[in-house]
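In structure tokens, one chain follows: the form predicted alone.
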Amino acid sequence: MPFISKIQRQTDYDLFPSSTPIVIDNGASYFRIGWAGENEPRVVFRNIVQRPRHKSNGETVTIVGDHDTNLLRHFDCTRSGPRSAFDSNVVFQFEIMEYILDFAFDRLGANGSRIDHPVLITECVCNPVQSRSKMAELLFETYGVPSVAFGVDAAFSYKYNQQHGICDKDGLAIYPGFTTTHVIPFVDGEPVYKGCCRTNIGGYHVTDYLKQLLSLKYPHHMARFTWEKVEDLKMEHCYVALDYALEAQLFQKGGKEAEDKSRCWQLPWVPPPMEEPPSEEEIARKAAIRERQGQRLREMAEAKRSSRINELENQLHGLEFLLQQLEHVQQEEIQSFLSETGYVSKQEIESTLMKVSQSLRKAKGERKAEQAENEEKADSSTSEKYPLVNVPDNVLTPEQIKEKKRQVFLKTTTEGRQRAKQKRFEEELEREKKNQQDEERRLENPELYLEQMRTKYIELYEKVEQRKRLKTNGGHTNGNNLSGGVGRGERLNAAQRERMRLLTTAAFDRGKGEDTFGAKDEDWQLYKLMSKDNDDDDDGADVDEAELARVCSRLQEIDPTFVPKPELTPAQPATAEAPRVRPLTKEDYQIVLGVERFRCPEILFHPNLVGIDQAGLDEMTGVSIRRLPSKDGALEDRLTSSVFMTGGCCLFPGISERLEAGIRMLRPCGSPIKVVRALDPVLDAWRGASVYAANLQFPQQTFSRLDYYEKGEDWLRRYQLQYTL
């Protein structure tokens, strides 16, 4: 199960006499501190420090141990991650170590910076003398500790379990820690440091490996795989396989047994709301809403049109009244009269009157008969406007001939504009007639009409897209109706290829000898053939596209569920479909732990799986036995008959059986092998140190602050704790 921190501040610090030692288990993963003689440490927290800045005032704060996510919301942690004082189980960052000790002594209940109690602190096997001296300097100089003792955590755990009959005086202590793994042989209850063995693999690497595997397997949920959560998954679900190859084959084949051994972690998931198709009542309600909105828009347009008509009529009456007044004005007073009205001449007033009249007729929406009548009037006025058009040139002066040419040009342009306008008007009438007929058909049988329109839309869409593909590929495809991979000649259509053939033939005939092109009349037919527009289907394409747009617009009006198809571009393949987004289900938020359950702890026996070329746990026992000074077979049998395991990684199910099987392969046949596990692999090191510090002979194993000042580091180099008191 996951480890739980205890950081509540103690209130009974002053009740303990100054002779009561303080016991510290300074592990690379967790820091434990308490009083000697007690069975449980008072304060437990993760051995990390984080120094983020406050978001409001920018002040740097120090956070020791486990951090609360609600607390870290107020701090900027982007530039300050969790830091540890350890490097491969050796303390080397004593600035961080000082923050940790300050927090630990404060949680224990100390009021000041001075600690008047002896301190027993654990360290790794064969700790470098530089690290030990720096730790002693920190405790003596900063906290004023009267005396200090250093001991190996694995040795304290071994002695504690030896007192409870778990292991013998002679045995092997295997301690897979957080970042390293140690094997220590014990002879007569004392560790033999010359036979020790270490590998740089531990629980940290198992957690990191599991985090990497899950991140690769579920990249969309990487934010969920925090270090704390992966640590919990490791402690709850991982196990050590007795035979790694057979276990991997079992999961590779699948089946009921592999499914039973898999574990599923369900992430928070809320099912999306189900979207049902609209009912007939809903469609009718939306149609009524659209009808009301359309009626409101029509009323607004009618009101705006009426206002516009009234405005134009008032302007027209004013201009007519102005012309009537202008007729009664004398010739010499015309300029002064016009200056008051804002017009320059009578012609400008008449032109404005004509424009206003046209705008008024357009606003009223006059019919074709009225427009024809107006056009007849315009024709009669045209003869008056262009008087020189029908006059022969022989009776005109050069200036009048020039004016006649200008009038002919203006008359031709005006007539062309009127013809285009008449053509547009006829097309609009034809379109209105067609829409009216469609509406009548729809009212007769709505379902049949809708089905016919859908069929017509699909046929027109496929026809237009097929024409676009043929125009792009020149009638050639690569088997998948995709363009690309064709030459320029294959991209030309039939008319363009015919032009190329004519040009090539003419150039070939011309190069044979004398150039006689043009001597015969039929030679000039070549230009007619080359300029002939053979792209007859271009006009058809425009008609089809216009009809497709009309049908699409009509379907959008009468069918709320209609969705027009996207228009394909030349760069987009014809068979390309719009990406379909599959709705996320409950299974998409499930993290399945299968082969990862035993693959991650396997690195304790095969570190090469994560790129560490060192020995595993079973090989380390053989190495440690071979390093012993004396080669005694009876001693080796006693050591292997009491293989003791302690440390957090010993909690993996199956690790004892796997280690026993590995050692049996290294030892001679018939050798006694027994692997036992500590009563509490996590806390037995602190409990053993607590029992040791409570012994009356413990002060003899410490060295005081005076000894440190007198003897220095050389004395620390020779310092060695006696575990049997």
Second form
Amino acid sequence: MPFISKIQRQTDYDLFPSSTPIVIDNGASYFRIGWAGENEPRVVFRNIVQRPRHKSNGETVTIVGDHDTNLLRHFDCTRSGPRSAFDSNVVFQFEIMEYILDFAFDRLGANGSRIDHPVLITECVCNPVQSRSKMAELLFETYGVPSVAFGVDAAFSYKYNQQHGICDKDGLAIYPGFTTTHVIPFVDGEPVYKGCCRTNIGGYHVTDYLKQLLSLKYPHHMARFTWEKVEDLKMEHCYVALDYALEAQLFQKGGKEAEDKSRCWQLPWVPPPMEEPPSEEEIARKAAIRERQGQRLREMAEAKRSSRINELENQLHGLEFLLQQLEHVQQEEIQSFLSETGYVSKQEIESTLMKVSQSLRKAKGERKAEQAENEEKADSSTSEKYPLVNVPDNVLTPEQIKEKKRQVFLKTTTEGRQRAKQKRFEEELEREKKNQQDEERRLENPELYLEQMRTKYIELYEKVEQRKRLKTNGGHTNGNNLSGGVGRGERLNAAQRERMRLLTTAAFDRGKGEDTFGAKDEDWQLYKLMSKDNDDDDDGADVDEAELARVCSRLQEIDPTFVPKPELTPAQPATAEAPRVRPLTKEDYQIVLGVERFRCPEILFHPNLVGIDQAGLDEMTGVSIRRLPSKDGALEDRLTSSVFMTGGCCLFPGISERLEAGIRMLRPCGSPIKVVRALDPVLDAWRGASVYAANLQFPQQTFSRLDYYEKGEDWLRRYQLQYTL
Amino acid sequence: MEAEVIKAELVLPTHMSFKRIQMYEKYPKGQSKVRWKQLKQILQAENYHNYPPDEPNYVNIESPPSMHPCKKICDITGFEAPYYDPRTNLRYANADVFKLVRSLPNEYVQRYLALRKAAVVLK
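I would like to compare: after the form predicted alone, may I see the structure of the form predicted in complex with the partner chain?
Below: every chain and molecule of the assembly, starting with the one above.
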């Protein structure tokens, strides 16, 4: 990773005299600050500020730069995301800028009552005067800086490399930055801003594009794609293809070359513990445990049953004794005797006796046949209970007639119940017989049977699908409803058509002019006809569906290769969900970067890919040359023979060749083109500024507080550095 | 504050000796009440039309729209995509990708379109 933060507090602040300028490279990605004349900036950090709240004591603190996420867990970072002072490449949030400057000066080791050094700070090309003036005000008022100079970072980088002989005094500086990309022509060592060109695309957009693509392709791992991680991926794996179409075709064919070019990122994945088949001892042990449990349960059941039997027997004895006693007792004393025992009459005692003996027999676990016998006995006793049923009406008194009605009713219900039971029994037998026949058929000729089952399944399936289609119909046409006629545009099934017909006839057929619907009682019968409850279409469907389900399960049992056809649902689940059914494998946790490797940096050359309607890098050089005030062929040649690339984004492999090819398309045939890259694209801007500030002529280029207040905003607007000293 | 946080000097101290006006004096009650002007507003307030048009300023130097024909690549795979799906407006490269396109839930479709700034934005 080429970008690292350095935030050690420097201790040698006091060693520098007041005349040594402080050099600041205020970039949208990183902030670099150091002393003039040195080779490396002292303090480097990411130009963002976070204001989270502390979890325990609730105070809001300020954290500048990106920090160890481990330490950040003490803070509640949900409400505050990282904020930047920049909007595109212009500083607009000066409160955040102040926090950043605070931090920077603090880490530089500043102490004393003010910053007593001149400051050289970088800004964007053609910085709006408001931003410039607010920055100057901040530096003068709050920090007490004696004098300030503003410069363009691309120009500093160019000058530095010019001194080192990388590029000539006439050239084009191409500066893909974090949020924007600039192309600035240099003539005689000075930037010509008239010919400058800016596109609002930069490293930020490339990283964002990559992040979105990966999140959409691997939605399950979305949490892994943090901004920092994706930036790392981008810097490590992305490259610029010389010809996008050719590369894409290579990947589309999917040959070995494509495989080589794809990079695969394996996420940490632990395979689920394999369940070993239980060993013999395990099985035996488990079986023994189960056996013991079963035994215990059985014993408990036995104990309960025997206690209940005892109880019932006791009760039986008691009742019999009572009956015997009753026989011995005299006629007159029956009533008093009975009132003592709690039973009202002899029949009651007898009936309880019978019930108790029945339950005793049940508890003793006698077979059902005996129960049926008992039931028959009960039946016969009930026929005695309905003594009045067979007696003709005219003999009975009114109360007895009522009694008779009741008994008739009871009798018919019990008989009905018995009949139903009988029918069920017969059906059981039928089904059993059919199953047995089925089994026999299967055993004697399995192949044929299977075939028959399958064809039956297909038929039933077709039928059910057909009916479903007729009913819903909406999802299966492509929107051209040619059968329009009935208003809603859907084909109605027979019942619905009938209903509509009834409605329309009822509405229009009645009397000429007047609506007399409802005058006659029969009219309301219409609703009964129309009622959806009478729809028995569904019943037919149910029967078929039940049959289908039965056949399906049967087939699944006996045929190992049978796969039930999935139901046609209108909304199909996303294919990302379908593979979830099988257990997750190692491959699911791999992120493959194939096409994305060169698709993302492509947006620098074709901003249309992300919807930004501006020229790409190669086209911008043409625009820049066109915009130059002087149309000099020789000058243009000189410019293109020294095309200088700087900025973090130009670290992509293959970008120089691509740019060269792009410029060649624009320029007349045979013109000299040479694309060079800065010595250190990331730090050269700061180094150039440092060299510039160390120059003896530098103080003439700065302006002091007095200048700022006296000369006013208009002067500030026209203020430009002179880069050749 | 936990010891490790203090040791790492994570937090910006509130008082800086080299500052004339401290942050808490300038912005009492935490955040500043001042609403900072966004870039658009700054540019509007600049009044560039008052100055000669050939003088370079922030708005002048912006690039014109691209003259080259728009490159059509598949939204999902990144290959060349001569076709586009009228229902979802996504570009696709071949029949397999088309199957994928049709099976995407609406949320994903909108996100793919948003990559190209072609999504339907309901303000």
